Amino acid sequence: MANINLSKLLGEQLPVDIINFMKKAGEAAEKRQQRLYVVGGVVRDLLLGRCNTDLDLVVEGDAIKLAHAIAASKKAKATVHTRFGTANLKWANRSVDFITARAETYARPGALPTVRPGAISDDLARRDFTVNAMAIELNPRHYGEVIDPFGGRQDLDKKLIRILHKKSFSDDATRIWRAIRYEQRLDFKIEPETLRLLKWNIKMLKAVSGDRIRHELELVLKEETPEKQLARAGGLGVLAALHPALKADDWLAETFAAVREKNLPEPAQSRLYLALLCYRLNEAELEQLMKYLRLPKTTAQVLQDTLAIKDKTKELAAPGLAPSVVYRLLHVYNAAAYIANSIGADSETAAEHIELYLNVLRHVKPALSGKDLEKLGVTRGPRIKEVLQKLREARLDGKVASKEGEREIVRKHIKSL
């Protein structure tokens, strides 16, 4: 395809402050005799007519020094990662990454790459797919010019996800998850030879650390409709490589849709998706998966609590349970686990009891405090906790509605002792 200049398209699709920033950054790079490019997702989405302000700027030269120079003039906060030759600038509600152009080599399949400084051609050659391997120059003399060495524009027109070389998936098998993610997000198709190589290299996922697989799964769960990516991963055998007991079926799609109806913020929504993805595992299978992914303690606790509540579904499914009994069954778990079970439970009655606890019962407390009980003559220590529990149950079951009513229960309790 012929070379094109996207300066007009940049001006039409991106916010004015982003355009001004890119132009000033290009001028700063020019003064330092460096070349500066915006790369990756922004270029792809620009050509697709999608607004993307998640800027990655690649510098032929020292990205950190250029970022510091721009930060001073912009009064932005710079966070530097010397080891990787990168810097992040933050100001107002904007964030931009500056990256030193580099080439990569892989010592062995699944290993993290060895990097060295390089040119923009090297940097684009290390990327995952043709549609993500394009750049737009920002230096004033060439502002808006597109660099597309692998035919990314053609693949955008054909709606194809294509790897850059035959060893792409074996070098880094996490690209298998990324291929699925982009295919489903963009409503594209994985190109036939890329799909053949993807299937052939599923076994290479075992060469990648659980941490890196977890990161890819987290990105999938942040997608608009992650059940699409998971269903595709299931159909290709990629989900089974994560754990053979995982399923991405109609039940998962329905429960994920129910999660979105709750309009939860991140990361609560993604954590709930994960809880439902793991909902049908048994305890041993869950432990195996959590160990492999090296899940953070808070996330692991949500998954364990989800299965613990699920194990109580039969008890919670009994009609006419007293509120105090519902409270006793549910009061020790993580809030996300309740929501997961209210969505995933196979008993409508159990789901109603969980919702009752989540929305009402967990907020019920006695009016009297521990000090109040001491004044009434309750012995300090375990007895206080026992009486407070008795008062809470009376409140839950509607047996008492006032502070004086609670005092009367305490007096009777002391008398009975």
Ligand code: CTP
Second form
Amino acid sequence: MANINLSKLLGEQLPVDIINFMKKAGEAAEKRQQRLYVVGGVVRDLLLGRCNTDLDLVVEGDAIKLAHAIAASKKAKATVHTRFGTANLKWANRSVDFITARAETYARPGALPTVRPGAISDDLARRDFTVNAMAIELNPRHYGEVIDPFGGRQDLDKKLIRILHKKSFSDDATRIWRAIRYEQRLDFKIEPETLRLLKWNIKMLKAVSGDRIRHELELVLKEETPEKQLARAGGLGVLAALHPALKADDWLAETFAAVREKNLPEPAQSRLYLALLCYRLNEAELEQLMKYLRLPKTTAQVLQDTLAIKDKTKELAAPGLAPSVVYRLLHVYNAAAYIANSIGADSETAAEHIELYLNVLRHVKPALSGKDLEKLGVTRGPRIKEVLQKLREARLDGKVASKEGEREIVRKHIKSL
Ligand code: CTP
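Alright, leaving the form predicted on its own aside, put up the form predicted together with the named molecule.
Every component of the complex follows; first up is the chain already shown.
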């Protein structure tokens, strides 16, 4: 394809503050005799007409020094990673990454790469897919010029996800998940030879740390409709590499759609997706998966609680349960675990009971306090808790609705002792 200049498209599609920032950054780089490029997702999405303002800037030369110089003039907060030659600038609601252009070599499959400074061409050559391996120059004399050494634009037109070289997936098997993610998000196809190599390298996923795989799964679960990515992963045998008992079928698609109807903020929505993905595992399978992915404690608790509640759905499926019985069965788990079960339970009655608990029963409390009970003559210690429990149950089952009614119950109780 002929070389093109995208300065007009940049101006049309990106917010004006981002454009001003990129121009200023280009001028700052020029002054320092460095060359500066915007790369990766922003370029891909610009050409696709999709909004993306997560700027990744690649500097031929020292990215940290350039970032510092720009931070000072913008009053932006700079975070620096000297080891990786990268810096991040944050101001208002914007975030920009500065990366020193580098060449990478992989000592062994799955290992983190060995890195040395390089030119933009080296930096693009180390990337995952042709559509992600394009750059736009920001220095004033070349502002807007596209660098596309691997035919990324052509693949965007053909809607193809294509790796740059044969060893791409064995170098970094997380790209298997990435390929699936982009293919399904953009409604593209993984190019046939790329697909062949992807399948061949599924075994290499074992060489990748659980932390990195967890990160990929988290990214999948942040997609707009993650059931698509998971179904594709299922079809290719990639999901089975995560855990052989995981399934991405119609049930999963339906429950994920139900999750979206709840309009939950992140990370609650992703957690709920994960809970439903794991819903049909047994306890031992869940343990294996959690150990492999080294899930953080809070997430692990949600998943364990989800299965604990699921264990009770048989009892909860009985119609006409007294509210106090529902309360006893469901007290007390992580809030997300209730929602997962209200969506995932195969009995409607069980789901209704869970929602009743979540929305109403768990908030029911006796009007009398422990102190009130002492004043009425209940002996201090475990007895107080017992009587409070009794009062709560009476309230739950509609046997009492006033403070005086509760006092009456307490008096009777003391008499009966
Ligand atoms: N990249 C790569 N191999 C990886 C991870 C990232 O080559 N395993 C490169 C790609 O060129 C990608 C860039 O690093 O474009 C930035 O990565 P990331 O932020 O994960 O992706 P984006 O392209 O920004 O895409 P999005 O955030 O929209 O998923």
